[in-house]
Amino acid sequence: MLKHAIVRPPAANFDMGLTSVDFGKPDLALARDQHARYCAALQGCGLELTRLEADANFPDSTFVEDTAVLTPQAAILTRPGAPSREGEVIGIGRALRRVYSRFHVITAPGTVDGGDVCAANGHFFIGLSERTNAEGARQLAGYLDKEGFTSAVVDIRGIDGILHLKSGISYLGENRLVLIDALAAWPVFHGYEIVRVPAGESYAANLLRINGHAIIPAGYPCFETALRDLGYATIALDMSEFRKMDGALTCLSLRF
């Protein structure tokens, strides 16, 4: 059961962050309102929040998930693949040291973004992407092995529309994986019950399963109906301003 989450609101220069899409400039006031609703949803699911201050030194720093991979026993500090984001890890490390006593660190030349790591009941899928390289994946797999977890590497390079692995996959529990069509038939996911995201709703593949609730992005009615038909209680949140900056639901928190 998840109990805590670390969050950080978008800074005043949020619109200067990295993005690979062209959905327009984010509205800062709306982004902050959406972030507040996101935090309220996490609390409504039973999580206690550690709220870090906005950090204008790093325009992408609201996407705290990319800076660490968390297990029950240890925190693994990453080395983000975008050089402009490396400094974000320092502040997250300070926050995590209040609750973790054991740490591992991804070191150069390895790079890992937390958005490329999907945990599925003791097994971790590690995405090779523009932000996570083979050396980073190797280091991460080694640390996970030391902590008693298994892992598998998933090379998503060359798949259109996916920045991170979790742009196309989420774990629902009950041995169920949410997958976009481009990943649904891959052998690495055999053995799981696959919940496919309908065509045209691929952004909804990034969701949060927290203590009996499924937090999903708003605006994807077919997928939301499919989840409800499976018995999940859904909470739909508007993510429009974060999507403009390559962000999604999991990006905005570190949960443990």
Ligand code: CIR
Second form
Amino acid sequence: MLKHAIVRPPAANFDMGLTSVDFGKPDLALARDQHARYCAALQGCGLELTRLEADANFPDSTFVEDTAVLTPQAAILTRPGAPSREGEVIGIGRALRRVYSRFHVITAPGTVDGGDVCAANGHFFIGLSERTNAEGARQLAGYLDKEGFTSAVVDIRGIDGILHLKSGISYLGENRLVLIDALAAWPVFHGYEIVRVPAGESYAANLLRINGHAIIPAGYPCFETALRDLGYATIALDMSEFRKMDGALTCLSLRF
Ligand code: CIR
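Could you output the structure for the form predicted together with the named molecule, given that the previous block was the form predicted alone?
Now the complete complex, all chains and molecules, led by this one.
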């Protein structure tokens, strides 16, 4: 059962962050409103929030997920693959030290973005991407092994349109994986029941399963119906402004 989440609202220069998409400039007021609704949804799912101050030193700092990988016993501080984001880890480390006493740290030349790490019931899929390199994946797999978890590396560098592994995969629980078409047939995912995201709705592959709820992005009706048909209670949130900056639901919090 998840109990807590760390969140950080978008800073005044949120629109100066990194993006690979061309959906226009984000509207800061709307982004803040969407972030507030996101926080309320997490609380509605039973999570207690640690709210960090907005940090304009790092325009991408609202995407806290990329700075750490959390297990029940230990926190692994990452070394984000984008140089402009490396310093974000310091503030998150400070917040995590209030909760965790056991830490591991990804060190140079390794890089890992938390968005590349998908936990599935004690097993971790680690995406090799433009942000997470082979050395970072190797260090992370070693730390996870020390903590008693298994892992598998998934090379997503050839797949167009996804920044991180979790842009294309979510674990629903019950041995079910949500996957975009490009990943659906990969042998590494054999043995799971696969819920495919309909073509044209691939952004919805990034969802949050929290304490019996499935938080999904608003505007993906076929996928939402498919989840409801499987018995999931969905909560749909508008993510338009974060999407403009390559962000999705999981990026906006660290959950433990
Ligand atoms: C970046 O490019 O790093 C940010 N603009 C978006 C990060 C999204 N994070 C995530 O999916 N975990």
